[in-house]
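Only one chain comes next, encoded as structure tokens, the form predicted on its own.
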Amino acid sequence: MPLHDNAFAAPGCIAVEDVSFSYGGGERVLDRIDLAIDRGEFVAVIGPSGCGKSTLLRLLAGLAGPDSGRLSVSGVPVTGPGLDRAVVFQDYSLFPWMSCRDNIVLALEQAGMGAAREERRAIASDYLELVGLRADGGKLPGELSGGMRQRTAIARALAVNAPILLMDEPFGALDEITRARQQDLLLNLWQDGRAGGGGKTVLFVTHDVEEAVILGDRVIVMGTRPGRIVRDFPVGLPRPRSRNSAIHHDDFVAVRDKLLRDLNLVVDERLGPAGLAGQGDGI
């Protein structure tokens, strides 16, 4: 069967109005974050473990408050979790007494996707084999490697058809040849949708400059802490876009270069004349 369309089709802008946020009223985290996302943008973030990254998709998320500032979709406050919203986070976040297919059911369920529940495991079997796990999509996450589950979040989170994605390192367990067709996958994608005058707005986080580049209309730095954005760099490689058309690109090799410059730079402010001092877990 075809894939879908929903409710969500109207894709929402981001805005993050001077946010603040820290955990329990300890070190602060985030420092007076400023960030605008263009409805159908594509944004990548870059920055040293401890920065911020995923704390900043926590808040986009709805599943925590900042201490001050505003965080809104489409005008409208961000309050709490929401369907206009799906997020892949580094820890998969399935339900691991259910099978895969079932995972991605109950997602299309809570979304309200589907007449039936045959239309919604149909709907969960294509995206499954977007991600090359149709043929085992009954097994349970804990049958799978780890690779293989974060598979199955992507695939949970692309069939919710969310106007917005929140990518949290959802390529990081993923072997090369694996995490290469997931570039391009959710490359083509996304620019499908651009390109049928809708297309999702997406905000992905990684640790890796290249895959910033590959995917990215902007790639964000940040750094220091608390985190802060340091850098808002435009990409200016041509869409559409593939992840070979990207690396083999005249511009590709500068852009990444320039990124990377500016990454150590926040490194060797952020470790200083104490070395590793300080540095801590990712956030």
Ligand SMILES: Nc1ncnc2c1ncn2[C@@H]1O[C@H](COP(=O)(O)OP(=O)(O)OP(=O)(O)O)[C@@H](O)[C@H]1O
The other form holds:
Amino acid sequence: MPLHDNAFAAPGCIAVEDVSFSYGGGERVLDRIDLAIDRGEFVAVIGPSGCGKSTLLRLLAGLAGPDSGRLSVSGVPVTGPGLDRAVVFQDYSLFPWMSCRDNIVLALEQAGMGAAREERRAIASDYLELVGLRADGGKLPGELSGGMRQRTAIARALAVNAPILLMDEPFGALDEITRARQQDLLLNLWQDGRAGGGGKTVLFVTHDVEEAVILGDRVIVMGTRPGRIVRDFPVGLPRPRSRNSAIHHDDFVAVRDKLLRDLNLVVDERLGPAGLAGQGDGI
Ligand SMILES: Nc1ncnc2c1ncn2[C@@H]1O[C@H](COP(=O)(O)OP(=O)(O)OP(=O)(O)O)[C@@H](O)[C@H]1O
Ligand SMILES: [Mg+2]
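Could you drop in the structure for the form predicted in complex with this ligand? We only have the form predicted on its own so far.
Up next: the whole complex, starting with the chain shown before.
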């Protein structure tokens, strides 16, 4: 069934259909990726370094086009960046000459949010506060630590209130406590949105197996050489969740260990695309 029809034409859904990609015609980085994400789903992506996770996000962000296959968002082919997709890149991508607050204000302006600059500044301050940077809004990105820059990029992505959030290891540079708080913040915002009928669709790349299980409805496991999806696991822990409720759930350890086992198989190159059919027991 073509993914672009019917169910996957709904606002907020993502469809990746038979997508292959290589940089500048070199070695194939993504190989025949198929992925369908429903509106309001929270999907975690995990896989060894270099398997193409960021590349897949770049294609969905519209920063590059596939060699073959199709990507669409809300049923519309992706042809470039769009206000419907907010992205947290692995390298944060803040304008270095603007204060953190102004980076967010600019994004709000581009998204047509806030009636006047003062209102946009107030929204930016609210989101900076949410990520624990209330006092740092006036600083330039270069005056902040990596984790603080990362949180600024998260605040910017959340502030523009796009229906789709593409996040590339957004919490990778954070200490354990800050990371745990940001996980809960994201879960709360996402769950509140869903309860209010405005659920965001989230594609969340992480290297952290526990984080994938805490946050995701599903975990996509990617293999390498070339990048392929080798598993698509439903997580199955109850919603609404918090980090604490997830890690203390009876099924958490089993789910995490199963995912770890598969990642080990991927790294050892013993789990290829056939694994989907051959070992298709979900978490
Ligand atoms: N701009 C680029 N030009 C050429 N090759 C690239 C470029 N960006 C990435 N690659 C290559 O594409 C492959 C996939 O890279 P990508 O950044 O998507 O991996 P990743 O899964 O996000 O890795 P990590 O977990 O380390 O962030 C790698 O082999 C990388 O060397
Ligand atoms: Mg990456």
